[in-house]
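The chain that follows stands alone, in the form predicted alone, written as structure tokens.
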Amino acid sequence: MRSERFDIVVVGSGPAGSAAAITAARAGRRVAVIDKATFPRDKCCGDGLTAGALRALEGLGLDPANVKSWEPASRAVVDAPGMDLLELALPGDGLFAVTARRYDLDSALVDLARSYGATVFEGQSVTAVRSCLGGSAVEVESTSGVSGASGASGVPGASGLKLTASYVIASDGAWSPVRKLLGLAEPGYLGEWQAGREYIADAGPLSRDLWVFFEADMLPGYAWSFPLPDGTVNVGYGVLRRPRSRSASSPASPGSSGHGMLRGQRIDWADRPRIAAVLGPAARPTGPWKSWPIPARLGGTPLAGLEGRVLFCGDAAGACDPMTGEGIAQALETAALAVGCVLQAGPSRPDAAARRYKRRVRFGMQVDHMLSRVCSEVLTHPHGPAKALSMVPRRPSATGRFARWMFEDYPRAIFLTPQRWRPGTLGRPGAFRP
């Protein structure tokens, strides 16, 4: 077993394990990151970027061209029963949206934590996280569970792993291996939305564009069509899992709620003439269709763990966005707050990291989730959508500006939260520009 120290153990290379290695090795920390994958892999996911993801991934140096599915979106289209299309033309100073397979995305991230000098241990499954060293630092064990996995410099891995640091960041997904060694995990938790996807290709010229549909039978929640290259198409759904304004026991009724119909199984996309009009008549299934939980409860479940050693960060602390299930911007916003937080504190005071932690997302992100949850309310009956898009006025500078809003180009409720206004937040440019 190999057994080495480290400042920080981050576990899961994800956008927001990636994200905190980064982060923390441009701080001249030493960083290791363990993963029960090997890159690249595919994860099931929309992928979607929103502005909030593009700043972030800009901001830690990603490049582009090291994506290969990377394909940038200018225009927007929502589609709901009871009213015309709403068509919203995103800003074209920067990027604002971007669809990118997290194929591609992820491995080009972890490339990146190593060319900052992180350590990836690849194919390592997390067995043990205990306090050692009289509680001043963490002990981390793996075991491989794929042969030939190597580290950062190419050195075959071992048959597992004994790590040291003074902390460690738990970005290890919404059943996170970490919080369950901890003791700290929800016996039968399963997420608060549900989602399913695949891959159409020879979509036609109609899906060059983002679109999101609202179908009665999955509300709460929507249907997407997100272009890739060569005429691909993310195609998908998501329904959240307990509904909010419906007693437990009402039974669902078609055109009312999807929640006893769609819990994440493939539909056909021919069957729904709207979603059908956009991939146009050649379009075929490419890959398989996979579902997968949504962890949106932000404030539900701890953020720390074995006296503040431990941060959760990402899906690990149920970050995604409960309006809209996105996740890789908050994932980056966590993996960033929690560094951040134990940057500030020192190895010494891991009380310190875990209450800032906690209180900088108390006061910032999760009041974004509160006005998400609000807003989600709307989207519960059937004429919701239609009822809530009829008040963007149909103006280009309004449409411009529910645009930015819808795509996280700013927190979404920046207005309760003034100690993260900065100059320009409403009308800045967009991420990557030329």
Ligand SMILES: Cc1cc2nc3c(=O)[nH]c(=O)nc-3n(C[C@H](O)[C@H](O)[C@H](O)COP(=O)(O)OP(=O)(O)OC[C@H]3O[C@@H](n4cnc5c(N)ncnc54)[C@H](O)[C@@H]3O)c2cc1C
Contents of the next structure:
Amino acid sequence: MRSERFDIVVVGSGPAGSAAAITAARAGRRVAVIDKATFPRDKCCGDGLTAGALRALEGLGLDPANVKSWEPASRAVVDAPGMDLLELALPGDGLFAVTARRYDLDSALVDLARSYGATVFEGQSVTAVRSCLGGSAVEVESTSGVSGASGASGVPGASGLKLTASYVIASDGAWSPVRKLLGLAEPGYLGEWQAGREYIADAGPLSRDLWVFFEADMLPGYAWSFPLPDGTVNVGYGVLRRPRSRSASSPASPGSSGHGMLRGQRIDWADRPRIAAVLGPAARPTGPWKSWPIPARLGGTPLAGLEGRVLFCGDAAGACDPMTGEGIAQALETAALAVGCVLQAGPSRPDAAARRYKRRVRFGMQVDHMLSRVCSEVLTHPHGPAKALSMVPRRPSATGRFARWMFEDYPRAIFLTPQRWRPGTLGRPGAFRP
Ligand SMILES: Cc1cc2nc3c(=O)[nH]c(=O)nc-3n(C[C@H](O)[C@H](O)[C@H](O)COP(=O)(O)OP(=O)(O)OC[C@H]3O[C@@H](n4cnc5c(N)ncnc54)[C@H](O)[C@@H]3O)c2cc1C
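Next block, the form predicted in complex with this ligand, ref. the form predicted alone:
Below is the whole assembly, all chains and molecules, this chain first.
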């Protein structure tokens, strides 16, 4: 077993983990990243990057040229029964929406973390997280050989690891093994949303836009078709496990859903005329259907453990948007906040790091999530989406503003929190301008 000391150990190298590693490594800290997968690896996702995610990725130094399936979109279309199509032209100054396979994106981010000096251990599954050295550090143990992985790639001779650090950033996804190991997981918790997707090749010309579909039996929830290069699309749907109105009083039973029928299982798009028309007659699946939970309960689960030595980020913190289920921008943001708090507090004040992190998440993100939760109420009613969307005036200035809000160009609740206004907040150019 290989033993080594770091300043920060990051568990999980999805967008949250890589962002944490990059931020800490750029600040000169010794960082290790441990992931049970070997990269590139697939991740069940819609592959959609909002303006918020794109700005954060640009800030981390990501070069889109390193993400093979990077596909910018210039238009989004929302289709709800009982309503004319809502067409949203995205601003032309920089990027506001991109689709990129997580297979490519996450691997590029891991490479970027490595290039900034982080030590990346792939194929290592974390099995223990405990306090050590009289509470002044955390010890993380892992074993190799998971999912056909052959060991710590790029680090020869490491069949298992015992790493010590002042802090652990737990960015290990919706099921967060670290949360379970610390006894902080809620038994039977299955996420607020269940979502699934597949890749479809030979999709027709209409599929070059970003599409969002509301279907009666998917409420509360929606389906999407997001364009990828070469006529491929990522098509899927997400549904809330239980309608909000019931969620406060009645805990979900495992496997329960507000829909009775749809629980993330594959559906045949040919049976859905509006979606089939966008995919076109030649469309055919090119990969397996995959389904995964989406945790959207920021603030409803502990953000820190082991007296502040472990901070949870991204899906492990339940950070996805309660209205859309998107979580990449939120993963990147929580990672930046957590590492910022760790750096500010220093190695000997974990209580201060945890306190700051909770405060920043509360003031910087929770208010947006509360608004999203309220807005998502419209999804619970059969005519809710059409009614709400028909309130958007069909003028370019209004649809443009709505598109910016939808695509997380600024915090959702910015209008309720004037203290977050900055000059130009509502009209900034997009990310990755030439
Ligand atoms: C079907 C679907 C569609 C979605 N579509 C979108 C979308 O279009 N846009 C969007 O913004 N969000 C979307 N999301 C949400 C988004 O996928 C997540 O919010 C995002 O992946 C969270 O990133 P993360 O880094 O927190 O976790 P993850 O990306 O899940 O990464 C966690 C990492 O932890 C690793 N790990 C797990 N256990 C261990 C262990 N024991 N030891 C070591 N490593 C471990 C995993 O291998 C993984 O690499 C979607 C989700 C689903 C399910």
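Positions refer to the first chain, counted from 1. The structure displayed is predicted, hence computed values, not measured ones. Each form is matched to the other, and the largest set of C-alpha atoms that superpose within 1.5 Å is called the rigid core.
Residue displacement note: L416 has its CA displaced by at least 2 Å between these two forms (rigid core superposed).
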